[in-house]
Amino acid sequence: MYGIIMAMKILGIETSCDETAAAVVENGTVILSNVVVSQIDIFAEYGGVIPEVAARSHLEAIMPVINKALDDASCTWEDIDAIAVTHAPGLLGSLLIGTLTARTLAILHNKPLYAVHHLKSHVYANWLRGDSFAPEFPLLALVISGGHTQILYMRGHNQFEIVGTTHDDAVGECFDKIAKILGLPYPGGPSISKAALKGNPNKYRLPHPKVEGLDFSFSGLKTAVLRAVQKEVNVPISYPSHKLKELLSAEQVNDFAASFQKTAINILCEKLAAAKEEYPDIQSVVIAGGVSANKALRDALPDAFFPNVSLSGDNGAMVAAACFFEIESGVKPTDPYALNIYPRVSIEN
């Protein structure tokens, strides 16, 4: 059983959205070598990811990445012991470009392959921390991405169980659309925490949407911000979001993005508080996806685990150490003339 290897080198490879990456992990928690070549600047002029020129993208960078991969982790090929690769969820196109170039590495360097849940490399992630400290189980792992809020509770390694999640926006996805109103840079997590360091967070008083147990809503949240902003500049509601920004003066997008952020961290705490009552036997909270990068987030939840920033977003590290935590959970190598992409598929399946 691959567990037992005394130094397991696991390529892994991440190419579900706009970030071409790979990186060389050792038994599950030593980085040797992290990748990651972004399209942020080429998606900055647009305000969002173009799925089709992200696919473009990746086909230009992938090979590149992986030669550069193994070569910082001065591992050839016979070193790797088996290929990690995100399978779902993900871009279409994005996902295909990274699997197929998996899928025939694999074959032609007889590696085992591995399918992994792109949710799941980010709970990994928090294993990667270069500590001496890692998450104990029971825990509940809080993913916040672009696309992706949840609440998950794990009993152990690759077991995971959905017992919260989003009913409409993602909340990094709320920050992005609230970003896009203030008029501030793509992507919007960054660029509203910065604006946020400069502003009120009391300033502005928004609501905190009801949403029974576990489940979140950030739609409503983005809405009010919207009103609030309308209403501050004099116009009506028909008045265009876009134009929006041109009524702001910098004094008022700094507190409209230090209220909002405090407004969605508070949400979030919340709902992360009452997990920790209803499954009181956790030992650990773990914090992941892009938006566990977020300071104000870290401040307000000083006991829970976070990634390292630099692994917070897209990168092939988390993938393969969600591998080798799979492999030693007895999950079998995926037939790489079969492996097939799924562009929605929950984390439980």
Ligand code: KG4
Second form
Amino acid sequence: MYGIIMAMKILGIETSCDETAAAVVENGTVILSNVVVSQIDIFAEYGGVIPEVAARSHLEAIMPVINKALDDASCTWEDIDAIAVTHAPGLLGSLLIGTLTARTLAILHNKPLYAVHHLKSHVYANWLRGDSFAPEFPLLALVISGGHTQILYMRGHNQFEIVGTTHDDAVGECFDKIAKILGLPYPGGPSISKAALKGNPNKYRLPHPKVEGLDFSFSGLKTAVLRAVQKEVNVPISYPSHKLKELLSAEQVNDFAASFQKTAINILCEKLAAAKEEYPDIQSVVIAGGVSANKALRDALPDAFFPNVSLSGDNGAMVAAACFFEIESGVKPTDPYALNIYPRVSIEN
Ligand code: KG4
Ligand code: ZN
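Can you give me the structure for the form predicted together with this ligand, which would complement the form predicted alone we have just seen?
Now the complete complex, all chains and molecules, led by this one.
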């Protein structure tokens, strides 16, 4: 609806976890700039995110990141048509820094402000393709991140129905926890997939959880890996899990990484296949969230849409893209004086 008049430029801001990110996107599909400052180096030392440290780092980085996003896009505030910010779900302190900054900027520069759900943003990373092959509706979206594992049915833009979800851990969380057991660095996903390249995926047999319908469970798989490691190095189950890595050889680590990755991918692919059977009208399958960067998963699903690897993780461009399609489907701006954060709210709300 804006296309005929002019291109709509949206500034997207994302601070829900440990990436401080901002981007300028035109018409929900063309990236003019995309700046991501990751706190991975800080949290690699601790083996995980510390919420208070994340919030403080966002506070330090947010304005330089936004200014660089505007500069890289050769934009001034005059050129920006709207501001989009992640307001849910995520870490409370992290969400607060992004939303308070966006609220202030919206008031200061008199721009409409839109609040975007983080999982919607991940899904819309699939529209930032730089080619003309956009996913078609109705579609199934498999959202796989550090905090979520869900299958969504989308009848059209901005219409999300959860048709499958995890009963416990998210798949990304499972990668992270197993990496910790194996002594691989944080974040676990990339380091497991790297180790898996050198390992034998058939070395250790790991169970598939028995979960009804399109739902998932990953905590049992994590425990199964833990027990298999304990058995492999001949220690009782009471042995401290943080010390197991000292007893594993590099070969064993690689084999566990490969065996776990293969099992996790099989579980995701099986559920996706079941979902396709249940929803035979779908035209596309899109994969979204940090775990969508996984190369072996990409190889296992050659017909699915995946975001560009650089857009699999958290970024501001996907927030701006989601916002554009929300506006197109009639969503109105939010009150910059009242915008709230919702650390745990579902995508269906
Ligand atoms: O979407 P994301 O960046 O943040 C959340 O919204 O949670 O997802 C982060 C998750 C982490 O658990 C990380 O280990 C996982 O995505 N991840 C991967 C890969 N790259 C990141 N998991 C498997 N393979 C990867 N290559
Ligand atoms: Zn995310």
